[in-house]
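Just one chain is shown here, as structure tokens, and it is the form predicted on its own.
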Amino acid sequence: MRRALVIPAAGLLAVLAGCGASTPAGKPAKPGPINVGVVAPFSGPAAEFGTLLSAPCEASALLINNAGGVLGHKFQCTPVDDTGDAADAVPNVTRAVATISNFDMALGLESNTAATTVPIINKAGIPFVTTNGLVAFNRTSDKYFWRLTPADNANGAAFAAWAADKGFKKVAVIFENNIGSQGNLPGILSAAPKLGLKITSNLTIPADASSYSSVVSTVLSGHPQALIFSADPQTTATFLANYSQLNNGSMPPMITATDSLTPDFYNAVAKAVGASYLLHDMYLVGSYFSNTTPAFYAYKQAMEENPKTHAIAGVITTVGPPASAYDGMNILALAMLASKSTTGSVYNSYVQQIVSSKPGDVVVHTFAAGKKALSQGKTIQYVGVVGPVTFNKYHNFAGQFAVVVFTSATQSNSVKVISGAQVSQLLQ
């Protein structure tokens, strides 16, 4: 959900210059459903991310509609294919803003394309919950931007924290040459010396090469105890297969992002080096949330009951970005109710009220409970799957971090919580 394709800087500037076609949305909703645009890759090499980012939208929409919708409107999730490419995303997203009726909310806008899709959606006056991890948005001035997931540099520091917690002293860092992967590197470089970690290799590799034998040879020369790694499924599978071949069948443990907690990743790596490695030597680090709260039970039940998400519920409900998107959609829907408007420029200013703690608040864990309390004239604090949310002045919230392990292609378990405070200290 965070990996990105490479676009030259000059090309990116040209793309951004063309983002002015959108105009702020200010009209009341027409009859019919509210369309929640899921801006994500639904075609191309990153297409699985579209499925993963649609799932939380479908779960939230199911529960919102079961509770009677918002101001007379049902919700529906509408795919907006950004193709996983920052330049190609521009015409698709611009067209969606211009042509989709009641396009009043958006989810996704992940790292593949956030540099170009965020300006379009923000300029259109559409509140959105993004799952991108780009550090560039840590201090954004975008009014309609809301992020409940940590930036990539924080995730990188959490990688290093887990490596140290496991007792590793020497690690090799290997990242695919894309924005999402490379964004983790500053956090690792900041945290490693504070944790007594020696980085034996710091390498960037191209995606989907036929062989990484020369890179593996370089890594092997440093004798790392673990790999901190981020790449797409096929790149990871090929790299590990080469590592095994050149190291007498032995591979060190791997630490990667929870973005890789997908059946595609599991199956590709299992085919290359066997499932045992995935089950016993791979650790995935990302956003933390508890799976014992009322909010989580509602979220999981909605995932399992919806035929569109049932098959992947076991993976989806252990990964932070989908949970944050689900919570974000509930928060925006409740802000619509509180403001009595579905217009982005109106309800956006109520978002902070929905999540902040105020005297006399009713704490709610689901959209339905929030709707009921608001209808009774009460103020609420929504505490969802990711827990209490405190947005800073840049509309960012990071929370804590979890270490997750595969238990099968479609199931996983959380094995460790890394505090957000520890990660913040490692970045100072």
Second form
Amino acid sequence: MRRALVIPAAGLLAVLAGCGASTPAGKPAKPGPINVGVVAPFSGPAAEFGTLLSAPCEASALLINNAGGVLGHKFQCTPVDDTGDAADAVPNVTRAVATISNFDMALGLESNTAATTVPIINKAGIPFVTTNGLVAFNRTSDKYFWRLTPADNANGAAFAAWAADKGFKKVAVIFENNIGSQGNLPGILSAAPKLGLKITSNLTIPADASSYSSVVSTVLSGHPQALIFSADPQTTATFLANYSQLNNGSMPPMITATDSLTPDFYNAVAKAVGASYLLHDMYLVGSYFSNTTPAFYAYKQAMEENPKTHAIAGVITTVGPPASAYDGMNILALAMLASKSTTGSVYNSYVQQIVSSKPGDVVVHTFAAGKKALSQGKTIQYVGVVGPVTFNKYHNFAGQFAVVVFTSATQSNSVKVISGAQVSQLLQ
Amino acid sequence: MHLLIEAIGFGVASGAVLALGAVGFTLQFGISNVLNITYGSLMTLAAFLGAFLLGLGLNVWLVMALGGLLIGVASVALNRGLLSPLIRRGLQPFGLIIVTVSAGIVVQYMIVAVAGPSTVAYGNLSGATLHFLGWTLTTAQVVILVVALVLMVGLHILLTRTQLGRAMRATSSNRTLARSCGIATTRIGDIAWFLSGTFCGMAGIALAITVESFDFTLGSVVLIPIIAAAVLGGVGQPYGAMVGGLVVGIVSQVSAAYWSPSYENVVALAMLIVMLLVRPRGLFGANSSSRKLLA
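Counterpart to the form predicted on its own, namely the form predicted in complex with the partner chain:
Below, the chain from earlier opens the complete complex, with every other chain and molecule after it.
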């Protein structure tokens, strides 16, 4: 009952926030930096996402500012704490939209809160690049919405594809009861029969329980060869520790999302079950990009040079969502230059033009190169870390998928690429 | 049948931690009549203090004892420094609940300010896995069970066989009458807050050992099951809280094994509502409306 009251209240606040917030985006920017709102959890159990999404913003801002900024403005990343809770996010994001000066671009708006944060930011006329994977946005009509990461159901299908590729025939599917994790499930259920995978258990678990022993007992009775799993670090650590205790110290390989490719996740699980399991039996699946392109070198260098991101550069630069946020920020900044405006309602319509391939385009891989070409009166195609981008009419772009493994708490390697076409087939 | 027996074993193990917490919670409520929602955050504080003490190279069970004592002191300070002055100024029970909620949030965010929002782990302290009577428990879980049992027997002896225990029971039953009989009720209150805090701290560290990895939300997640256990047993009734903790733990684990794990707390809380409909005073509640320790 309480939840039922909260959701309409959150929706109402979102609508009110949008009404009150349309003015700032419609005005020319005031003097001072352009604020890029990183809408993500910076507190609570999902606070790791705040770190994950601030890093690409800082990297992009560094390169944009080194190149002289946009139309006389420097870029600045401003955390907007959505707390990871859709209802709690509403007042925080509403306040940010109303009070942050030159709030002309946003990143993040991840799955747990997108249902309430996307309408607020969109209504305010602020172009944004979201890392949420909600299937509900596969056919969105939100004008300022741009997504360069795959929907969760596609990610789920990629989990199953990797399980089959590894030769597993029986898998247990265990997801935490949050919207981000649960979004993967339809993709797995669709893909498993096509791949000959038997799902021995399909369980939803609460976060941060004191024990998962009964769940583990149920899972063990199906004798799975692998676990397809998605949960926060604490839940994962407790679950795996219980698994090890009940299975004579042995645990099957785990396939999870690249969202977990963080030092926090690594440390939590390593202390519970040992680092060896993370290094040899854990596979993280998410959107793919090549680490040999000029765009990637610029991205990684910016991450390593920036004191705010240096420590986690090694692991962050192997994960899809931060890379897509970095590219998205460059694309929006270049759209500002192309439109000669920092006003969202003006530069938003130039986004497609920045990424599409046109005759006579100069292909650029960095903001600086794009700025130079635009200043010479040329048209550009931005090909960033995630490769050439083709937004569909719903402003979505999925791309390919990668399987990544930890090599340490702050380093990882890509071991396999799963094509977007294969995943699409599995979802049909 | 095997799964049921196993699930009961898991329930007893997690119920022991809940029982430790619930006994402390209900003991303090029985004496002071303050619904202390800061309790969850104090459990979290204990877990983080435990991580700090373990970092100094101390033995985990010594850390558990030290953590309990430190939270006992913090608990007395909370009462003396914040709640008692407000009670003297006539703040009503509802206002006190809001104050304890607020204090809990302040404590929680102080932990974040000092330790950060990342997860913390003690390292694998579970020890060997033991199998008996169809149960599968770790050495750490067995030790926690024994510690909980010893503490509860100790509390029973304190309350029933000592002058202090009689004074605590008298204060719980009728504070004004106890004071007029010469009992130093303020001192008794301090002792109750200290004992409650000690149970709270030990429960926090026991929980941190059990979950293997935790963050600053640790205590707030288990606070509702702890309150449920206390209410199920009869508010103010330490024995009731012991049984309540075990019942909540067992029901949660059995429902996770046979139904959906995501509803394990829902099942425990639904059972609590049904129980209160049938027996409003809880399992061990007093017949009168007054609160009585061991009535």
